[in-house]
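We begin with a single chain expressed as structure tokens, specifically the form predicted alone.
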Amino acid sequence: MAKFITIGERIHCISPVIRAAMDAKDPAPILKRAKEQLDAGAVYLDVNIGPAEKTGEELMKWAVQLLQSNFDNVPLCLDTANRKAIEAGISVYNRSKGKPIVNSADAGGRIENIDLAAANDAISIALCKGDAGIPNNDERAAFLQMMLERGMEHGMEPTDLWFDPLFLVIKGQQDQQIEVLNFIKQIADMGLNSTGGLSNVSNMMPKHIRPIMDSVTVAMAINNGLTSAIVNPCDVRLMETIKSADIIMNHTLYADSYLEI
């Protein structure tokens, strides 16, 4: 069994300082924001430079050759909705710590990311969706079957679709959480890997409580089989729930350090 895969989603252009630092190019908060995370233990991590419709190849080029050449080809996961741009970014990937991965594609108007992660021997992030409202688990399921397929006419490995099953909040949706979890199992079941923005779930939480429900989400999800998630790796409870899961779950070897590997 394979360890779980965490993704670092903080170097993201909805926070100020991320978006000052791309505006201007300044590596600087790009940097530590990239070397926290990896610390704490971030396999991948997430560049979401947002549409950026005007300047994103140029951007996205940059990102990746800055953060690949400050942190030992770090694997990267390139966020945006401008295809182009995640083609600029994969043009200058360096792929011996791993695949780029394209966030994302879905069973919709984003359904052809599929063929551009196809066409560049890149993992695709693949949300169980279509253009319209919130699937339920049978929806979700014919998504995922459209999606699979796409990939594999264009010669994917269908373990290189990472099938999200949309995280929802629970403020709200706490109705939803069980059909969740039950997709995930669906989609191990049939031996695929899944991912998500396990911080959805939270969303709106008092801020004392969402590493408590975002801990308990990511364990229950692990349990049926999750093999991924978008995350804060800066949230210490949450890494330490995600390495205890490895242990249990027999991913990694257990020893008495193992909430400092």
Second form
Number of protein chains: 2
Amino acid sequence: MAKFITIGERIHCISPVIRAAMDAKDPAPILKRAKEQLDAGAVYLDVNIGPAEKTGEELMKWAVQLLQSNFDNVPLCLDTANRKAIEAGISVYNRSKGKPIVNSADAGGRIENIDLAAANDAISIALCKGDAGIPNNDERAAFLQMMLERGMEHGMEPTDLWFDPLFLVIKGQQDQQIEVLNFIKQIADMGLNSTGGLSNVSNMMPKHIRPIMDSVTVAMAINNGLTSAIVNPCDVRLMETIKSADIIMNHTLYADSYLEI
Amino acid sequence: MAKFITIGERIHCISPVIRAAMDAKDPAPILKRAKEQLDAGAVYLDVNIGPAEKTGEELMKWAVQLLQSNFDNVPLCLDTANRKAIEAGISVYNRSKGKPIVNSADAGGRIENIDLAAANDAISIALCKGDAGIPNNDERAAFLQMMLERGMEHGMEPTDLWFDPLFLVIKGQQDQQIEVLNFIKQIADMGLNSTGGLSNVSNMMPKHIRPIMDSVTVAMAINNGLTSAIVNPCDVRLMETIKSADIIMNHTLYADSYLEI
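Complement to the form predicted alone: the form predicted together with a further copy of the same chain:
Whole complex next, starting from this chain.
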């Protein structure tokens, strides 16, 4: 079994500092956040440029080259609704450390992002949802099947679709947490990969609780076969949990120094 | 589903302070440890008096009465190889907050502790092992079946046997952790209860790692259906994890103050 893959979420245009840096093509704030996340153990870095309708292609190219040239071709997750920007990013992307990830497709209006990933030999995050509402597990399974078939028709390896079960906020959807965990197990039982925006579970909780709740959720999810998550790698407790889960699952070999690695 | 049941492990004659207090019938150190554990959220308290071959009956009676009279009939787990001492403890035990637990039976030389628990309408911890070596899951299942049948023949409710899968030390048995977790799931799938000495997993690890590893293990185990564990409730991270796991599993209702309850 492979080690759990963390995708660092902190290069995101929702952050005013990152937004300004992207607007001004100012490398420093972006490189700082990248380094922090990589030092903390992130494997992939997500690069969220927002809708970026006008400048997306140029911006994504700039960001990909900036990050990969400074951090030894770090693998990246290209995150925007602008499909041309994703293609532009991939056109300059170096694959030596891992395929690019397209973030994201779903089984509704964004299904063509699967075709885009297939055409570019990329990984696609595939949200198990359509255009409306929160699915139950039967619906999640149907959406998964639809996206899996779409990817395979376009020549993708099934393991290049990383299925997102949709983590739900506990404050409001507490009684559906077990269902999400069960769906992760269904994905794993099919031999498929999975990912998701983990911190959604603790949304709206007091700040001191969030790392605790996120950590317990990720431990349970890894136990059920989750193979990746989009996380804040600077959350120390969360990363300690992920590294420990990798030991328990026998994905990495125990050493007394494993938390420092 | 019921809330996870913690059994506080800190009243144990292996501690010099507790040993001396038991020898001298000095209530203060024992009451202090009991209060610390109950304040931290322990449900049951384990009372380990060691083999106590000569003085066990009197000592267990004294300890049971001391703890229950000071802490509102706190439910107890009577822990000794001296069967007469367990019976003596039960003879003075008040059941208003929960049945006494006999710690412990196994499928080897200690199988008669199941008969003892049955005769006294007590819960029995039932270690899924025989007299030799560490079992694999087929063996664990056979031992479980043997003990389950023994208990039922003697009139026990199946849920009054709390099956212990035997947590194994990661330093040495890392590759068997998943098997233990799988066995917990098997126990849960049968509708049965489970428990175990959780901290065994982190035995011999550096002190700062143990709460981390124990926490991740218990989250995974609760996800697989573990219903109870013998723990140090004064381990803050561990108790935070257990309380959070109870939220995710929908065993307790979320409130922003849930960690303080």
